[in-house]
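A lone chain, given as structure tokens: the form predicted alone.
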Amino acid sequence: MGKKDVTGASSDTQPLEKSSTKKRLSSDLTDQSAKRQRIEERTDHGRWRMRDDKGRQSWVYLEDDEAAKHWPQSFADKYFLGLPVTAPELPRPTNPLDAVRNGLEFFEKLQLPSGHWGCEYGGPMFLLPCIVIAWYVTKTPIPWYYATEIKNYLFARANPEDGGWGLHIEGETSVFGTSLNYTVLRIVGVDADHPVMVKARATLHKMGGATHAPHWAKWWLAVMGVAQWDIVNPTPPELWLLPDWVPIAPWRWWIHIRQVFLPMSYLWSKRWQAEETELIRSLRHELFAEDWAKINWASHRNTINPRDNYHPKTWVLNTVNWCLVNIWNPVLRTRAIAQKGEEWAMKLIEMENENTDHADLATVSGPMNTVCLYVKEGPDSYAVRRHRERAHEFLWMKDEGLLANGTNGVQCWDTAFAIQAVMDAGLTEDPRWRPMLMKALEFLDDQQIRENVKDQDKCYRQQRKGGWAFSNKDQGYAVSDCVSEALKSVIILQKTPGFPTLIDDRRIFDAIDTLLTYQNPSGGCSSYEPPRAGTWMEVLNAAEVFGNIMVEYEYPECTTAVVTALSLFHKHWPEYRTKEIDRFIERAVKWIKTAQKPHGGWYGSWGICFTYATMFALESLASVGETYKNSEYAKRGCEFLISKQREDGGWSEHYRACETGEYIEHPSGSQVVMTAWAVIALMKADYPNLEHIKRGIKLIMDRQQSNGEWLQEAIEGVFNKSCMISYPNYKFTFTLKALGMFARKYPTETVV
């Protein structure tokens, strides 16, 4: 571990000089996958701490007594670890409003000091071993305190009953799962007969062993040198050399999936892999059902495990591998052509590092391009110590122990949220929580992104100029919907009496500008950019765990997010480019019509599942005046939340029904999330029954808590069809949102 500054804080969270070796930083790390990991039981929870510095999140513990005292926790702190917090209980709310203000008294608690609202998002359970074996085979030093929590959250998240851990954390037990958490886990320093590795490396070989590994997994156990590159399918750097008019030229593939490829596509290239270890050669036998000595592995390519291929291979994919291994490769592939790839696909990559100060876009990629650039650069170049650094803020420690976010947080997309909650109660105005919006407001204002990025032609991005990102300005990745929803929320707020206008007109009118390059040809709107290819491309979609992956797609929630957000802004600033906003909503509108299913709900992408996308869906239809009384579309969207609602009041939607495409219950019942998304469509439509609304409001009243909180129930999100991810602040944001409507669209209605 490095050295401590005034806090406690391990030296290699402190921001570097780019100019800066530190020669001394080599020779520590020569040794450090040959010595044993230093793990213990535990950590004590009330040593860790929330950084938050400006946004940027990061979980410190203080080792150190004098530092502890120094720097004390939080609420919030303590909130995340799970710790006992000290929230009064409150008067027992005798009307929606009042539940509104209980949930605020604990809400406004959560809020960090830059005005955020950070939380967990974690959920899929591939993301930390890219954190971890990419710290090993860089030879990162991991300190204690992680590994050792990093232990104790795979051990709370392996299967009860087969010991594996599956692609995410409600799922059931995979071979990408398993074969990556146990890695990490002897990474970290658990004992190979441990009997949560002797259960786990059993199940693993009844499933096939790492053979029957997904293509991501087989590739970081090829870096590792746990298995040789031949079982990994070809990912060619050339293909980025491709002019852009080919229909398949990566520029054209969806951001995170291009991303990913980049790396893996220069190691894949240079066949690299890390410097040959005992634990290394421990790891050939424990994770394969067969003799590694013996295992033919060009001929498990393809191999994998039934429940892993949630996408087999076309054979058009399949035809393109072969092509490539069996002709491409040997007969024209010539050195040049493939040192041309990788000099490109590396230049790729430090324009991702510089366009976001090494944080990358999320944590796939990220890991991957620290390889790429520890075996291009080495340890001490200012690249690879800063990816370091940036690797702990998408770390989160919680109860369980440490996990991975999805990216580097959720900080722009959650306030903006909670700052609508509070609109929607019609509380803005009210002195008791202008403490609270002003801090959100000037976090809004401190993160929205001012410029493009640089080379925006050139390294493919989308216009970004007055945008918001999901988490930071750092990550600098402006989504269409997150640009909307903090826009909204801006608007919201300045144009409240007492606010200031710290985002001036012009600020306003460039992420306008921006929301106007979301719209797809079919009227409806993406997420990072509009498709540059059609859907034909998942024939290529090579992740097989994975659906939709290859290109981007119209969803409802992206959509409704801009046209609520255009809608607004027309009415604030009717003559700014009043044509293509009048335009751009009707076009939209139409296409959320032709995305309506025959049941009559909305299929959700971002979140679970129907439920979601539905909330969103009426809110847009709504937006042009369309509701239960006088559209056909709106109709059908209440009746198909109507025919869901259970006997208790509450909506409960599983997660399986974002991989089958078909509503399924949850078995453990009624959802709060849920419920709120599902009565705040119905509001938004005008049902006319408002029996069914209050049964969901009264459900969701009972499920609070007496100090204002609501607990966490089953996981909220979902990316790609089958990877679910965690919104632990929708259980406030959303019950908010949904009980302040409540309140004052049917102010005089009883509820309890």
Ligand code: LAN
Second form
Amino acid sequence: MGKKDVTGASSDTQPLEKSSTKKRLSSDLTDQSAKRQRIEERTDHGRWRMRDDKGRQSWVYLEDDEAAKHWPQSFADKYFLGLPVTAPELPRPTNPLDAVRNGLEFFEKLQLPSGHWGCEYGGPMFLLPCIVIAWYVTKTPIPWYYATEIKNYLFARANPEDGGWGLHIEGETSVFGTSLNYTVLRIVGVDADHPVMVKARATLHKMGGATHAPHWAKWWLAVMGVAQWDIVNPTPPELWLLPDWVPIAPWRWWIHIRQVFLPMSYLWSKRWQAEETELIRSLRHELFAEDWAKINWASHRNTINPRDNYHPKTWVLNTVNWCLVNIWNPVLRTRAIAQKGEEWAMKLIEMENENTDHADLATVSGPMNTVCLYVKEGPDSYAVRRHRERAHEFLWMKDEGLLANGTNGVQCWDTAFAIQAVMDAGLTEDPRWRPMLMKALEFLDDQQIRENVKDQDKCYRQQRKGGWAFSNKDQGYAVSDCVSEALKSVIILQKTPGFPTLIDDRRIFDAIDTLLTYQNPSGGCSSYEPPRAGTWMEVLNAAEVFGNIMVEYEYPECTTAVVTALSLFHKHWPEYRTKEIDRFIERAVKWIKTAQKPHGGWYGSWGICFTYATMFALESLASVGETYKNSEYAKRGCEFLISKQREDGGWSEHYRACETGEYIEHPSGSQVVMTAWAVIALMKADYPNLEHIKRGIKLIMDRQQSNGEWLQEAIEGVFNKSCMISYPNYKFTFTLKALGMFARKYPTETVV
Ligand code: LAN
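Can you swap the form predicted alone for the form predicted in complex with the named molecule?
Everything in the complex follows now, all chains and molecules, and the chain you saw is the first one.
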């Protein structure tokens, strides 16, 4: 068993030790046949607890009865686990404001002890494999209760028809999803002849087997030694040695791709492979449709199943790869160059580890970095142990089982929206909600990033002082819209009578100084950094499964968030950097106009899709006084949304819109979150025909349950065009915002 902490919990956040008891998988995986992963039917869901350590979330399984008694399950734990919760029936609301109150009654119960709202952040199906394969190759023990619930999650999420897995939970079966999740199931102890595995394997083979996997899957399988390195397209670390002025130098790439490329390049260069085990030998037969011994690995570098090939490699990249494989590697690449590249890549990985205390940017680069440090420093080094501890913060337990989140949580982001929902309903001064809001404010106070990273320029990081991350300050990557939403929430509360000033002016100015760095020459704002190269860099996109991944882009969502934060700040501090702020806003709104599509909507990159971004764009326009009646842009935006309203008053966009760039209806009918986005947009733009708005509001109210909650519907978020991601708290924050806005804007109107 893991170390016990004071509560008696099996504490996987403590450094892991080798242990001989049967409750945990032995860390000695060298003899797979002798020691098998323990796996059960299911765990006792009554024993799971969410530990919230100042915004660091991890799920703990209490095997000890005494410990379980001393640490009872909270309401939020039970809700997340899908266990019955006791939330009282509330009086049926007769107006939107009462519906907000009922919603808040429920949502308040989900606030975690440190003051934030957490939730699952699943959806992508390639993240759990990153963690589990990294554990396997670094001989990290997997507790039986993790193994069991990982199995349950993947069984629950297997495609009911073909038994495979896709890029994300709603996506069609792909080689990427199936080859990697099949591997995970084998690692956690599922037998190859289990009916679920037999079915998945048949589907995988039908799709061509693992030789048809995209680059990232081939890379992981090569690290495991299940595939040979020759099947992996080159990722030479010496690219990091290019001088900064070189247009394709990796420091110019989008932060996520450069953080993934670092460890990828390090291990590719070393051609490192895990120690061979019986499982690895067996997977060599299970994952491939061909006879493993006869595979011509190099000939399959570019083999890919069409379903995985969302963004085919360009002829330019194929030519570059050909030159690297046939000329650079065998003829020109000296050991000295390779070594220098590896050393610099490792140095950058170490800086990332230091800057995030080994949590790392997200769920792909973190596990990859774990393996790199294992290779460089060995199994028991501090870096490897710390990585192992922090990996738990990326996992999420729910009724279906254990999954991997897209980041180490959504803490700051959802907390900011929760505060704003109360503000939009005009309830910040209501003493009923003060304790909840106070805790939320304290959380944001604690989570503000107070310093830039050490050696910022050396590791190519962006100014971040005064900002907020999407998740927490440990991760510490400020994002333009996360800084903006958190800042707005702090200003709103601190300017409300009865709330203290926890964040003083200097710290507010730090946030503004950082925000002002985000504008691009076009006027728009991107996510983590202003773009460092043009979109032509996409010709080097090697990932195949994602689009718009190589550089930063301008986003209506991010641009709007910054505009509204700056406007709010400006109202309260009219003297600070006045001219720059005015100019920033003017240019940003101009850019928003240029980004409007001919049909009147805006393309969304982080939420699905036109509905989400159109809400932001109309808010931007409204912030400078442009609404339906005086702006052609706002008018066309409204008309676009109205043209998509469904008979029942709701909106319902399908995730495929993100892939195709065309509005597509969701087959399952109206969704509350999308309906909320659309009516917020129409209200921001002062759309004159209230009937449309009222029908949307009515739909949201009708879908509210008698205890105040809304139920989960289709997936809400997206990244890189093809991969969907869940934002379960949106069904609270945006519905509440829509209802609250309506109540304040049209206090005399009735909808029921
Ligand atoms: C996120 C999550 C938050 C999101 C918003 C703040 C909503 C957005 O407005 C700006 C971009 C940002 C920060 C964002 C970027 C990409 C992320 C980190 C993710 C969608 C969560 C997971 C995703 C990350 C790239 C997953 C790893 C996969 C790779 C392709 C590297």
